[in-house]
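Below sits a lone chain in C-alpha cells, taken as the form predicted alone.
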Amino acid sequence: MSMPFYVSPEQLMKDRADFARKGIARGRSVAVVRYADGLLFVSENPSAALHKVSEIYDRIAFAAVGRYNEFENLRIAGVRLADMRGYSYDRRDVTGRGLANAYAQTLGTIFSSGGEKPYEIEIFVAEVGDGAADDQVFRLTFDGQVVEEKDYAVMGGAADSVTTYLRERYRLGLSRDEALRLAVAALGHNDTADRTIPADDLEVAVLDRTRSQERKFKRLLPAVLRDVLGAAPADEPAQADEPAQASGPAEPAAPTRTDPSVSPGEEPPVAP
C-alpha cells in the first residue's frame, strides 16, 4: 500500500496564494482616486462588452481585476444581496462595509477550501458619502483579507509602479478632470517608458455625490474622455487642406460670341 503524498498546510496555502497572485498580475490595473465630488474609477479595458467597473447599489460601486467569470459571479451575488437587504429593511441598511464583509467571507471560504482552486481576483467595494470624509473604499484580496484604502488605490497588473506614481503626484481636492488625467497617466507609467492610453481603451466611471438622483454611479463616455484628455479619436480621418485662394480677383471669362453666318458645328472663319 502506497503512502499518500503529504504537503504541509503552510506550503499548501503558499502555493495557492502564489497561484492566485500570478493570475491577478496578468490583468491590467484598475485605479480608484478620490476627488472633490466623489470617487473616480479608471481601468484600461479595450473590450466594450466586459466591464471591470459596475454599479452595485445607489451609492456603491464594484471594481475587479482577474478572471472575468469569477468576479462577475461575485458582482451578481452582491447586487442580489443589496437588493434583498434594501427591500426587506431599508435602503440605508445597504452599506459598502456590509458588502465588503460578505465578499470577504466568500473569498476566505473558497481560498481555505481544498476542494477547489482559489479565485484569481481582487476587488474594490466603494461607497460615496455625503462628504469627502465619509467616502469608503475597501480592497479585498483573493484570500478574503479586507483593507480600507485612503485617497487612492491600485490593484492588478503593475500595481506597484502605478501606486508610486500616484503617491508622488496626488493631492487633496482634485477636480474630476484633474483626477482623471492623473489616473490615466499613472496607468500608462512604466519603469522603462511611459505610454499614452487611447481614450477608446479606457473604462471610466464615477460615484458623484453631487448628482440629484439616488443613484450616484455614472459612466464617462469616450467622447467625454477625449475632451478631457485632449485626444482625437483614432479612426477620425485627417481633414483635407483647403484649396489655396488666388492672390487677386479672378478675371471674368471672355464672352462667347455667336456668328449668325456660321452653321452649328462649323468653325468660324479666321480673320486675315
Contents of the next structure:
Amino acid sequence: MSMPFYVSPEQLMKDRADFARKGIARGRSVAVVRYADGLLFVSENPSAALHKVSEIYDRIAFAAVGRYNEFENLRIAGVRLADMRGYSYDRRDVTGRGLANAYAQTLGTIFSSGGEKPYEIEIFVAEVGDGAADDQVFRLTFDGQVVEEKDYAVMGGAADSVTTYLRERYRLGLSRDEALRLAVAALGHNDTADRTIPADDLEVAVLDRTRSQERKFKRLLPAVLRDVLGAAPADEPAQADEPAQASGPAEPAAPTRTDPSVSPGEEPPVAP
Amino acid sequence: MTDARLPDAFLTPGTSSFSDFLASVSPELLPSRRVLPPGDAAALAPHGTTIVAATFPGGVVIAGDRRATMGNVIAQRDIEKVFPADEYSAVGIAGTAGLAVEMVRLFQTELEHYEKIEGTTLSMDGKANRLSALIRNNLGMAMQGLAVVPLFAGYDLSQEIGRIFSYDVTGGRYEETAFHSVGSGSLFARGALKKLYRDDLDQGGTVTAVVQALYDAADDDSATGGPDLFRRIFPIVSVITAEGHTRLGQDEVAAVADAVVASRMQRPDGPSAPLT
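Please give the corresponding structure for the form predicted in complex with its partner chain, as opposed to the form predicted alone shown earlier.
Below is the whole assembly, all chains and molecules, this chain first.
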C-alpha cells in the first residue's frame, strides 16, 4: 500500500481550477450583446447541428463554451427544470435567476467534490425582460460562481481580446444588425490580425422582446446573416463616439471579468 | 429550486419526452397517475361539448363552442376548448373540462419540450401519437366517467396539407379526411358539414361552414352553446396553414356569426343543399 502525499487544499483547488480553465480556453468564444430590442448571441460554430446557443424557455436562453457533452447535459437539465416549473406553476414563474441558481449549485458541488472531474465549461443564462432595464445575463463559471453581466459579455477561448474590442466600441441602443456586425467583428478580432468570420460558420440567435409569440428565442438563419454582414464592412460597425461611456469602469487595464471583487490582473477566487 | 444541486434525474441523458420525465421524477403531477375512489364521478365536474374541424386547400380550421355544462346547468358560457398545441397544430377538447385543460397543458409542454431538447419539431404523426399515449393513460378515469376526447388538427409541413385526427378514450387514433366533429353535438355538426362542406372551399368559406355546423349543433343539442349575440360570445376558431397557427380575432368570428344568424332569420334550418 502506498502512502498518499499531502496536498494542501489551496493547491488542490488551484489545480482543479487550472484544469477547467485550460479546457475552456481551448474552445472558441461566445459573445452576448444587448441591443435595443433584446439580447443577441453570437458564436463561431461551424456545426449547424451541435448548438452552443439554445432556447430554455419563453424568455430564457442558454449559451455555453467548453466540453459539449457537459454543457449539453446541463442544457437538457435546464429545459427539464424550466418545463417542469412552468407546468406545475405558470409560464411566468420560470425565471433566469432560478435557473442560474440551480446551475451554480450544481457546478459548485461538482467542482468542490473530490470524486468528480470539474466541468470544463462556462455558461450564460440570459433572460430578456419587458424593457431593456429588465434584461438579465448571468455568467456561470466552472466552479459555480455567478456574475451578473451588463450590456455585453464574452466567454471562451479569446475572451479577453474580444471583450476589449467590445468595450471600446459598444454603445447603448444598438439595432440588432449593428449589434450583430459588432459582435462578429469582435469575435474575429485578434491581437495580431483581425479576420472575417464567414457567415456560414456563425451561430447566431436572439431573445427578441418584440416577437409576438410567447417564446422570444429565435435563431438567425445563414441567409439573414449573409444579408446583414454583407451589407456593411465588418470592421467598422457602430463606432462609438465615447467608447467607455456605457461600458462600466473605464480602466485601461482591461479586467476580463466584471466581478467587482476581483481586481484587474488578479486570479479570481476558485470557490464561491 | 431551493435544494442545492440539480437532482440526478435531471442530468441523466435519455428521454426527450416531458411526460416520461415527469413520470420518473414527479409522477403525482401526471393526470393519469391519480387514483380515484370507486364510483362514477361524471357528475362532479363541468363537461365541454362540441368541437368541429375541417380542412381546406392549404390548411385546416378547428373551432369549438363556448359552453360547459354540469347536468342540466350551464357551468360556463365562455369556456375555451380549442388551444394551440404548437406552432403548427391545435387541439380541441370535449369531455371533462378540468382534466381536458390539464391534458392540453401536458401535451403543449410535451411538444415544446421535445422541440427544445431535440432541436427539431415532431412530425405530424408523431404529435398525434403522443396525444394518443396521453389519452390512453387516462383510460381508468374515463371508465369512471371522466373521459377526455380530443380532436387534433394541424398543418403537416412535409406533406403540405391540413390533417385531422380523432381519438377514442382508449387512445385509438383515427385520421379523418375532410372534416370531423367530437362531443355531444358532434352528430348534428357532422350532419351539417356533410351538406355544407366542399373540398374547394377557401379559408373564409371553411370558417363559415364550421360556424354553421356549430350553429346546427347548438340548435339540436342543449349542451352546445350557439353564438351569444347579447353577450357577444362567439365560437373560438383557429386556422392553421403553412404560416402557422392563428386564432381568429373576436371581430372576425363575430362578423361570420352575425352573417350566419342573419341568414337563419330567413331560413332557421340553414342553407339548403341541392337534392342531387
